[in-house]
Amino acid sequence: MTAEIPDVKKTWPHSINTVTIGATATEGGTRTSTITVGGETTLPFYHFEGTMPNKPVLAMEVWDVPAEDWPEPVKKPFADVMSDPGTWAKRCVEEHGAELICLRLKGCDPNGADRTPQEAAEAAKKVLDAVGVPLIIWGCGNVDKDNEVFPVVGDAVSGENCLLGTISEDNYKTLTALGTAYKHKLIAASPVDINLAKQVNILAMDVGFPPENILIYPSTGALGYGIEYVYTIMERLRIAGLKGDKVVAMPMLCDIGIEAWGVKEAKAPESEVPGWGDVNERGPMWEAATAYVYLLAGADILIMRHPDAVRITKNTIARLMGGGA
C-alpha cells in the first residue's frame, strides 16, 4: 500500500506591495523603461504555493567620482570609464544588462572629494541623459550632508519616480517632503533588525509618505560575515508582511556590491592566500553567491558591481523564475 502524500501547500492571507521605479514620457518622466517590484503572494520563488509577478532585478553600481578604492578586479571592467558617471551607467546598461543604475554620491562625502549639491545633481543628470533605465541615487551615507544634497538632486531630477536612499530616523523628514514634492520613491535603512525597520516606517508613514512608494533596506552583509542573521531578519519581514503586517509590507533591496568586495575571501590576490584560486574568478563568484543567498531571502532588487556576478545571478533568476538554462 502506497502512502498518500498530504497537500501541505501554504497560502498567505496578504501580498507584498507593488513599486514602480522609473517614469516614461507619458508619465512625465524621460524613461524608456520602468520597472515594477512586489506584489509577491508567497515565500521566493515559492511558485507552486502563489505568484511572484515580478522578478527580481539588478541595479549596477555607479559613483558621481571615480571609485579609486575598489578592488583591481571589480575596477578593471570600468577603469577607463569611471571619470564619467554617464559614460559609466551606458557600459552597464549596454554592454552588461543593468536594468536599474545605482548612482551613489561618493564624492559628497565631507571626509572625501566633498562635493557640492550642484555638482551631485549634474552627476545625477549625466546618468539621466545616457540611460534610459530608472535610476537609484544613493547618499554619501554622512546625514548633514546628504540632507543639503538630496534637495537639490531630487528637484535636478523631478518627474523621473527614481528611488531615493536611504532613510532613517535621523533624515526622514528632508527624504520625505521630497520624495512627496518630486515624486520619488524611498529605501528605509535599519541596522538588521525587525523592530527598528518598522520604526522607519512607521515615521514615514506618520508625515503621510505612502507605504506603497516604500523599499526595505534591511542592511546587507557578504558570505560568510552575518548573511544568515541578515536571512532570517528579510525571512520574517517577508512573512510578517505576508500575514497582513502593512509596516513591513514592502519590497526588499539589498546592496550586495558594496559588501562583497569588501571583504579578503573576494579580493586578497592570491599571492597572500594561496590556494584560494585566481581573485579574477573568485571575486566575482562570491559576489554571485552572496546574490544567491538574498534571492532566497526575498530580495526584490540586488545593487552590484562586477559584469561577471551580474550575468551568473540574472541566470540564476532566470532559472528561479522558471526559464533559462
The other form holds:
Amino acid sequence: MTAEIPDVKKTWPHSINTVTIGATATEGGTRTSTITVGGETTLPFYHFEGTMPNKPVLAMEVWDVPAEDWPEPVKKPFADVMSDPGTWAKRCVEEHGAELICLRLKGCDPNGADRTPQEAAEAAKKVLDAVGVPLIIWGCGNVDKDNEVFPVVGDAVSGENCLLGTISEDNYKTLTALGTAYKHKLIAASPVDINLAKQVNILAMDVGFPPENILIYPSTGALGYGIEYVYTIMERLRIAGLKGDKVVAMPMLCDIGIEAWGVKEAKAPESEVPGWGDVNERGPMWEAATAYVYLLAGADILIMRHPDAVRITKNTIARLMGGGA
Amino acid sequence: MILIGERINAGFKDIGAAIREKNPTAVEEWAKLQAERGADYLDVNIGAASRDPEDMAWLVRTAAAVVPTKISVDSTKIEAVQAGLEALDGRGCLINSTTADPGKLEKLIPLAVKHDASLLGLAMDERGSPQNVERRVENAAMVFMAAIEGGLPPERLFLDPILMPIKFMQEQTLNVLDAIEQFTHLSDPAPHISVGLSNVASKATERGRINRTFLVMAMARGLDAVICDVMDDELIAAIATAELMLNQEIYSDSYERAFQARRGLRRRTT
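Could you present the same protein in the form predicted together with its partner chain, rather than the form predicted on its own shown above?
After this comes the whole thing, all chains and molecules, with the earlier chain placed first.
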C-alpha cells in the first residue's frame, strides 16, 4: 500500500509589495540600472506554490571613511581603495558584482571622525559618479547627527531614488519628510521586535509616507547570535503580509556583513583559536552561511562585505531560484 | 473578521422610503458611509413590505453604483435574490440566505454556483427556529452537505447559528456560542460562521454593550463574519482588539490604525 502524499499547496490571498530602487536618466536619475525587489506571492523559494518575480539581491558595503575596524580578512580585499568611496564602490560593482552599493556614513559619527553633512553628501556623489548601480545610504546611527546629515545628503542625491535608512519608532519624521520631498525609499528598523516592526510602519504611514516605499529591516543577528529570533520574526511578518496585513507586506532587508564580521567565529585568527581553521576561509563562510539563513527567512536585500561571501551567496540565490550551478 | 454592513435595509425608514419613491440618495449615502468604515459586504434588503423583485434589482444597482464593495443580497424570496444577482456587475456577492429546507437548498445552491456567489445558510428549517445546540448543528450540517454536493466549497459558505434576543431567550445565547464552536469542526478549513448581531440585543436597553460583548465571546469560539452596524466605532474597536487576542493579527501599539490600514481606510480625522 502506498501512502498518499497530501497536496499541501497553499494559495495566499495577497502579495508582498514591489519596491524599485534607483532611477535611470529617463526616470530623472543617473543610474545605468535599477533594482526591483519584492512581489512574492508565496514563502521564500516555494516555486511550486507561487511566484518570486524578483530574486533577492546583494548590496556591498562601502564607508565614507576607511573601515579601520574591519577584521583583517575582510579589510584586505579593499585596503587599497578604502580612502575613496568611489573607487571602493567601483571595485565592489566591477570586480565582485555588487547589485547595489550600501554607503554607510560611519564617518559622520560624533564619537568618530564627526564629518559634516556636506562631506557625507560628497561621499554619496562620489559613489554615484563611480558606479551605475542604485544606492543605499545608511546613517551613522547617532539619531541627532543623522537628522542633520540626511537633509543635506537626501537633497544631494535627489532624483536618484535611493534607499535611505533607518527610521525607527522614535525617529521617523525627518526621514519620512525627506523621502517624500526628494522621492527616496526608506528602511524601517526595529530591534528584533515584530510589534515595533509593525508600529514603525504605521507611524510612517500616518505622516503620509506610502507603505509601498518602505523596506523592513527587522535587525540582523549573525549565525550563532540570535539568528533564530530574527528568522521567526521575518517568517511571521511575511506570512502576515501574504495573508493581507498591508502594514507588514514589505520586502525585507538584512545587514549581514556588519553582524557576521562582528563575531569571534568569523574573525578570530587561527593562532587564537587553534583547530578552527584558516580565518580567511572561515570568515567568508560565516558571512555566507548567515546570508543563506536570511534568504530562507525571506530577505530581499542582503548587505554584505567579503567578495568570497558575495560570490557564494550569488550562487546560492541562483540555485534557489532554480538555475545556476 | 468579515464585516457585513446592515444599514441598507427597508426596515430603516429612510431606506424604506427610498425604495418606495425610487430616490437613490439615502441608499447611496449609506453605501458610501459603510464602505468608508471598512465593510466587506453591504447587506441589501428590501424587507417584508415589497414583493417586487424589481425593487431588489433597483436597490442592488443603486448601492453598487457608488462603491466597489461586495453585495449581500438579502431576501427570503428566491425571485428577489435572483433579481438582485442579475443586477450585479460580476463583483463578489453573498446570497443571504437559505434555510436547511431541502426545497430552498436545491434552488439556491445552484444559483450561488452559477453566479460565483457565496451563500449564507441559516441553521433553521421548516420546523422553525432551533431551541438547542443539536438542532442548530443538524441544520448547519444539512446545509453544509448540500453545498458540498452541489459544488459550493466551504470557503463560499456562511453558516448562521440563529442568534436570539437575550432579553427573552437568555439560555439561547450560550447555545449559539456552543453551536459556533461545533460548526468549526465541519471541515478544515471551516466554513465561515456569521450572525445577525443586532438580534442579541433586541429590545434591550444596553444594546451597544450587549452587541460588543457577545461578538467578542463569539469570535473566541470561531465566529468570523458578522452582519452589524459598521458605524459603531466601539464595536469595531472591540473587533480589532479581539483579533489581537486571538493572535490573528500582529500586535502593535497602533493596532486600531493597522486595522483601518488593512481595510484600506484613511485615518479618521474626527
